[in-house]
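Given as structure tokens, the chain that follows is alone and in the form predicted alone.
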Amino acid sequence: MAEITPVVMPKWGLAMQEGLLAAWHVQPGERIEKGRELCEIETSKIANVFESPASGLVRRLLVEPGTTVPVGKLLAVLAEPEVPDPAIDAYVAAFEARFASEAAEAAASAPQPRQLEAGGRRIRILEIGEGGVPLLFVHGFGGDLENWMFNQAELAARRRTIALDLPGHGGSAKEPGEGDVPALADAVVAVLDALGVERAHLVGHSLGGAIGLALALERPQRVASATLVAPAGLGPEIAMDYIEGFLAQSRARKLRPVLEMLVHDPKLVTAEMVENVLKAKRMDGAQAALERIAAACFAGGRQRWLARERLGALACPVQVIWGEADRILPVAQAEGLPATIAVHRLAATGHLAHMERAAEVNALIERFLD
């Protein structure tokens, strides 16, 4: 018998329980390559493109657009026309019958983030994946370890992999002290020092690529590369009209356009996307915390802590992913960098590389720690 291929809703991020079939790509008999975009699926975080994990001729697509279902739930299945209609319906029949028990047995045993005590502050963090140097995750401002959500797990097949709350943002304490990048970077030290971990490969967004550049060049021992993704630190220029309306905006109608500046195609921001980011800010002492982080970093419209002039200093390797269309931290930033520094420009692509980019962005980290 011909070989039947199932396609379920993916798990993007641990957090994911569940995710919105927003729309076919694709329709019953068209035949697809792999990696092909499938159907558009919107998660708590942001909208993505669900590309084919295999090639076929497409028999069934079960969940019509509109409808929300649980991580790996069946949406369509895949196989040659000489698999007849009845062996379909009974692959399918089969393939929920022990859906439910699986999908129990999984989400049991799937990593949790967890508290972690570090230089006198809780840290929320998330492993996955065991052994080689380990790949460690630091989000921008008014982010969190789930903007990772795209990138760990995929990352974390070969390697050990830690993501982690920055010190006034999602499950971390609300202390962030100075709030500067010197001070955010002696947290991400402290957590490395908790976790025993000597030397880590850095990859960080934003404000994180900015504390991954600290790193980089204070504590070079630490460091075994680093992967800026939009980086903060390479230029003055930062859009302070996001960071206020981000800072001020409690309402979501009026959050949304502000959220949408992150990213290309506005249709990538959700309605759960924005109404997590108020939560996020409702917390005790979470808005205090990002004002005081805000005003150290970008007092007077412009950020303060820069490293252009002390780029050739660094001893690992460095690569920087920077959207075209990003409207955030001009991509003009990337230009005119060290020949040591590995430069990747994607068009159509806003601030969130990583996100909404996030096959190529995965592909050229692992290439680079190859």
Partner chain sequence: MPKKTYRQAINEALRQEMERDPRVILMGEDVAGGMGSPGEDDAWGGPLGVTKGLMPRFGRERVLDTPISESAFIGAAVGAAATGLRPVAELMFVDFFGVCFDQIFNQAAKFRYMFGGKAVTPVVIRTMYGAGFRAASQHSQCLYPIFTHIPGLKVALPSNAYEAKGLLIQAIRDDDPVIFFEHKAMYDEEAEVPDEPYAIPFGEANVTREGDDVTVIAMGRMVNFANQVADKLAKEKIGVTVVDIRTTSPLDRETILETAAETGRVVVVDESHPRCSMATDIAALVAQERFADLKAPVKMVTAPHAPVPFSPALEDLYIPSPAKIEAAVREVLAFQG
The other form holds:
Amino acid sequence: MAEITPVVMPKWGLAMQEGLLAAWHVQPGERIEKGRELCEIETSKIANVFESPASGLVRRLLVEPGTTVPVGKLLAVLAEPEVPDPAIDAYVAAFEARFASEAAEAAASAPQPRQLEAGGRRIRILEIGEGGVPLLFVHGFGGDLENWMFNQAELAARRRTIALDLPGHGGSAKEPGEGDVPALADAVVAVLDALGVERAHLVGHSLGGAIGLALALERPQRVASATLVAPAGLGPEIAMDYIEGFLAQSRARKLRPVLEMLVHDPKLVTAEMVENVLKAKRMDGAQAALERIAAACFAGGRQRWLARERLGALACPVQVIWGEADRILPVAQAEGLPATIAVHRLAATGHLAHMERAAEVNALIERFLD
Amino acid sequence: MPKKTYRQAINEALRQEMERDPRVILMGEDVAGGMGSPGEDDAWGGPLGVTKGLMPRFGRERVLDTPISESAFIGAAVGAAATGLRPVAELMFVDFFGVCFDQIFNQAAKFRYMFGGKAVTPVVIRTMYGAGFRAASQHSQCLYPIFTHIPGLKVALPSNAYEAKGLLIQAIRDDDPVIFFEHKAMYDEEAEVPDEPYAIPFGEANVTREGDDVTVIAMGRMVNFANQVADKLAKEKIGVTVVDIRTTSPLDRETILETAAETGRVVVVDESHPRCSMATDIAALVAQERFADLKAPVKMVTAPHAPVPFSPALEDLYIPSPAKIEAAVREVLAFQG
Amino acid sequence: MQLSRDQLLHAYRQMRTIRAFEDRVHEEFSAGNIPGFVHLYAGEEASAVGFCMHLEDRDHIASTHRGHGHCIAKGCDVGAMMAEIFGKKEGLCGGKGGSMHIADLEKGMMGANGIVGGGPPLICGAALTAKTLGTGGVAIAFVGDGGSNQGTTLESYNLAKVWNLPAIFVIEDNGYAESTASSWSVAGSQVGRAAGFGMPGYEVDGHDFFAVHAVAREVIERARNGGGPSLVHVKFARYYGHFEGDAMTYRGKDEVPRLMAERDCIDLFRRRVTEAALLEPSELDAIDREVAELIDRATAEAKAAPMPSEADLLTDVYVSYH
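Could you output the structure for the form predicted in complex with the partner chain, given that the previous block was the form predicted alone?
Full complex below, order starting with the chain above.
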């Protein structure tokens, strides 16, 4: 009998328990290829396009646009024309009957973040997957480990992955020390030490990219490879109106335009994403820690830690991924790098390339690690 | 993020602030309970268990049961605040303010002004308000407009557990007197509440829903009703912005006026009586400042000009319900000028 | 306990300063130079001074609408007080409080109070602060005979006792709550009320500085040493009306002149210390002259000082308000 392929509400990151189906990009009766845009989904972090996990003929769309449904809920059914309608209906009914109990099980077994002591401070990490040289994710200024919600679980299928909250961020202690790139790099090494990880592949975004560069240069024995997404450290320019706005705004309506600078399509910034940033900023000590980091890293409106002159000394494979519409760190900083560094420029993509173009970025990382 | 009830969030805020600052003390009737009695210590932890566990943690020196004597202990909290402590006093039901209002509005509220800016009175008065508990006329009122009316006081009304923790921590750290209104029907409602301490600034409204057609301005428990209505109408492609004003004093005029002007159609939802209320206050503000942007008269949804009734049949009619809010939204939407 | 020369001189100077201050405020008010309500303490000086001589800045007092004497006795600046009463920007409260709300928390003076019975709950709080922070401080509420009938006062007796606070309630009974005689309005007795709450209670002649001073020492020491609250019923008379402009038609015909001639607390003090040769009349005369100069200067400066401006209208409502 011909195959029926279910498409369910995806789980993007540990916090996601439900998603709002904002719009369908296909109609029943249309054919869709794997990787093409199926629908738009809004989560607590960001709105995103959901790419079809399979190819096939769309037979049923089961969720009305504007509806919020739990992760794992059946959204659509793909099947070839020879599958009769009654078989589709029976499949849907059976799937939905099974769904409730399985969803509960899945939620219970989902990996949870935990806190550990590293370098004398409390650091929150999330580990997913097993085996091989671990992949370590380092977020940027003002972010947290959930920034990797579209990447970590995907890349964890084949290896152990670790995402962390930098000091002053997320669920980590609001003690950034000096707050500059070397101090933050030391904090990351302390996490590797605490976990007994000798060597790791690094994925760093923005300020986390500079931290990745610093580790690749200063601790080459600890770094197997580095994927740098719109990294800091490659040029002095930075959009200080973003940094200053991020620090200054305490109302959602004022913060939203600041966060919209992060992405190419402002619709990606959801109300909940703005609210979550505000919640993080309100944590005791967070504002002071962020101000300290900003002062140490971006004093005078320029990046203070720069590695461009030393890139020839890099010992590990390095790739750079950059959105061409990045309004925080200009993509021009990806120019003129040593030929050993592979540079991937993504069209119509802002500063959050790993969220805006998750599938492409994930594929680039998979290929790079192979 | 862990889910906690409104009750747990308030308890956690108190515990964390008492751990952070030894000047923070609690006082009130039965905040521990069992004082001087032969049975259990910490017998109640407040009439609805909100302060349970704090006396065993911090001792009788910092969690003080009081006689039923609101004038004396609310005044003592005010006097202690003016002389170096940061007391959190519990006025069990806001309806009881009648016996101690002098200490709040003539003393606490006016010290700073009367004394030429030399007094700091960081007192928090926590109090339960609101209908829905079948508690009748003397245990169900809202009354926050009365406190809002008094210069020198700040007034906060958290609309969920997350808001309750952050606003209470702000209240305790605030150097001005704060009246903190807890809706008694919300203590068991859950929300995601971080374990870490955090403060939500006063005077910054929270836009909980965004829509293009109607702006609903609400406070306290009414925010949740307004959100329900917004979610329901979203399915009909009616876009409702919901503004949780969080604090009635200070009032975030900017957000109210901006969101009012954006849709031009405004409903104000206020659980208190209609006269001299937050509803009239906000309606007047919008009418005065954004008249040209309005496409329909501002509509108010409030309790009636009557005491809160006891009978469940009557009390259910009394409370501004989601159905009444929805009807008001449809009414302003249908208005043709 | 015998008072030292310095203490005696200090006590005399304080009482004389209060009297001169009040007499001057009476004159200026009568001349139409002072706005609002003023309630004068002349005749009652021994009470404020007899208690406050035992206090330090860490100790707190709450006063009444008749508060000038308590302010001076607790160390408030006389010039700034006078400026305040004239409503001037240099006043102790920037001209925003006036006679009924003079306060100086740095000196432990929690304010005169326009609300009869407003002070006792507040000093329970000040006493709780002292107890909680272990400052060793005490707190005193001065309450009139009218205020003694307020629920706040009676509730405060109870709270101070059940919390064992270092609190003292001083009932300053000048015979009249406004125009109503305390002999009529107060049921039972003040000392009996203290007994009802399990507090030590004392009755003392408020014209006799030395009697007040001795009782004050005892109750303040008890409070400081953890012995809990006490009540002192001070009986005396006021020379002026309830407020300035009160024709005092309710008083006996020769009541005030007779009191002033026979029972004036400053005259009695003077007679006693000079007869016992503790102080020379010339020393006291010198103080009188210095005080007169101080009050002259304070009054002249207060009159010359600028009024607050519109910019001051909305400041200090809150510490911060956005």
